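Single chain ahead, by itself, as structure tokens, in the form predicted alone.
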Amino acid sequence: MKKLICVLLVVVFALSLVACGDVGKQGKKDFIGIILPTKEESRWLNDQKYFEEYFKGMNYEILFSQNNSATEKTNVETFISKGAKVIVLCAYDAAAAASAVNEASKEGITVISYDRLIMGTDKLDYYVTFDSCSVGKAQADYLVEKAGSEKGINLYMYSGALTDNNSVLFFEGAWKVLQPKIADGTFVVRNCEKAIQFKDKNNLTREEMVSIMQTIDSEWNMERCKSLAEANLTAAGDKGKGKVYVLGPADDDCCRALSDAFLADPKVTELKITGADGVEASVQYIIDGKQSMTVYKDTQALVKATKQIIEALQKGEKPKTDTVYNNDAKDVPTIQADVVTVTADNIAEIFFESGVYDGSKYTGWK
């Protein structure tokens, strides 16, 4: 009878030991990998945080590609090789990111395209984003709205870069805005010799705003803005000087740049210049008026969105979206954010009354 309980005791360890492994694979099939673009950029440090607050308690790792298609594609298999159930990818280059995600989807991992909408495949499952049109348009508008009545303002225009489909989506917005007030002689582009040439056009097809775009391409990298508006501004001569308005790319790092470029040369006068994203290192700059405003691109809703996919997943069922983004190969399901324009007037009640930063770091404002 001894024998006979220790025969059965043994055979009950051995059983709890399969079941404990089965917990463990378990575990690594609800594994979430996420990768980001690049480390050099206060914006996406800001989304890694983000993730690591909201994302407490789930199995993940973050990896950042600095902005090398090779190297996310390293990411991604990296991630396949761990046994990902998901894979959160912002590409760097949306149409060269398509391979990845097709690799992925081959190994039955659900692909979610964050904030860059991924192109060229319709192995995508899902995207989450910012209204990216909404984004140039508050820009715009912003401009529009400063010129009043005027005519003759010195414009400068620069777009994001061309690897990034949501940098055309800001041009689309920006340009019907602008394009109006081009064709009437409110502004006077002085550094893009395509745009004079569409300047009657408001609907341009895509293969137009990228033939504007190519030279005005900002590559999301402020040392390429900075040497960008230094030889337009020596291109366009004392003529192109004086007032001064500036269509930014869609991002505040490039913006103070290009800030700081046009503040440098003695015959710009005034300047009025448009950021977006809301990152802490521009909240100084539009205190001071060295940067106007700024479209406010709460990166939490992109996170939270992100886990409400991922959640809706584990549980089996299907995640809720509420538009579709067509990325020349299906429709996607999309959750869609929203922004908001924050200047002087308003930064306070945005960012510090809100807790998004700490007001008491800042001078200048009331």
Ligand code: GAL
Contents of the next structure:
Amino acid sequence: MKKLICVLLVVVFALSLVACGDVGKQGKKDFIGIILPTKEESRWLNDQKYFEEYFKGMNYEILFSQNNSATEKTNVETFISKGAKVIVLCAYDAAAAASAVNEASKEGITVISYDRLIMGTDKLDYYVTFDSCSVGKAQADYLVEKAGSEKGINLYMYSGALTDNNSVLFFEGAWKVLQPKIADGTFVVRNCEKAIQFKDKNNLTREEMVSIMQTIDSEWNMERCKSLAEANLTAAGDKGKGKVYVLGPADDDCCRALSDAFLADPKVTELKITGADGVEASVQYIIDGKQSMTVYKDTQALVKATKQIIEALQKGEKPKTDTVYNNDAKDVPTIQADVVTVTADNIAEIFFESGVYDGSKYTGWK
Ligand code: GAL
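Counterpart to the form predicted alone, namely the form predicted together with the ligand:
All chains and molecules follow, beginning with the one already shown.
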């Protein structure tokens, strides 16, 4: 009798595993390796939080690459050796990560590029991302709207890290909107000779954009932002102060570092500065007017999209995607999420009333 009960239990257990739908050949749930770029930037801690929430019950592990290509490669190799079925990789270096993707692909692992597109490999399977061009566009739209019909406003521009393909997309989205306003004298660029050189050209090639960005590369690093801003203000002198508009490099941490540096100069009397991500540390800055806006990326959307792809694969189905991104080697099937502009005017609605952040922790927003 005991034996029979045992056998029955084993059968029930086995059936329950099959019913889960995400069980590999070894009877274990498919292992998923997730690699994020760094713990030093607030953005990625949000992504980590949501992976932990939405991937509960799945067999996964998260590693960080500390903004280092060699560590990133080791992380991929670790997951290959652990028998990962899927690797979700948010690359520190878009080009360098290609060889790790190729290695993983040789082992039959599906690779999903997360948030940042991995360039130059036809072995990449999927991409989940926000619409990065629209992030840059939203930032520039804000500055142009605030400028109104005024002319001669000082403009400082900063780009994301050149290692990151998103930086080009952010810049492209912003440039398309800002360029006519630089050409007509609304803005006077104070920190970037290269941008002035291209002031009459709206459709820049990738090389032209990169040549501008090279001179204003924030490297996604707060210290670097501070020193760039200080050097730019010194070089611009008094004529570049007073009313100042800043195109931040599409990252709230960088935006706050730049804002602190600009506001530390007593000759800067008015500051409009753009951020992106919608991280918690920027909430009070936005309320206080030290950061004028952010472009909110609800990272839950990316995590859910990643999960949707993985679950489809586990069921043997073709994952649904909505567009493609070309990575210089192939058109990568992509799920793309939307972004929302947040200012002091709608922060209560977008962040507090919806429960993204706890409004009672902040002062001055009512
Ligand atoms: C980008 C990302 C942004 C921002 C930045 C710095 O690739 O899309 O949301 O966080 O990196 O880490």
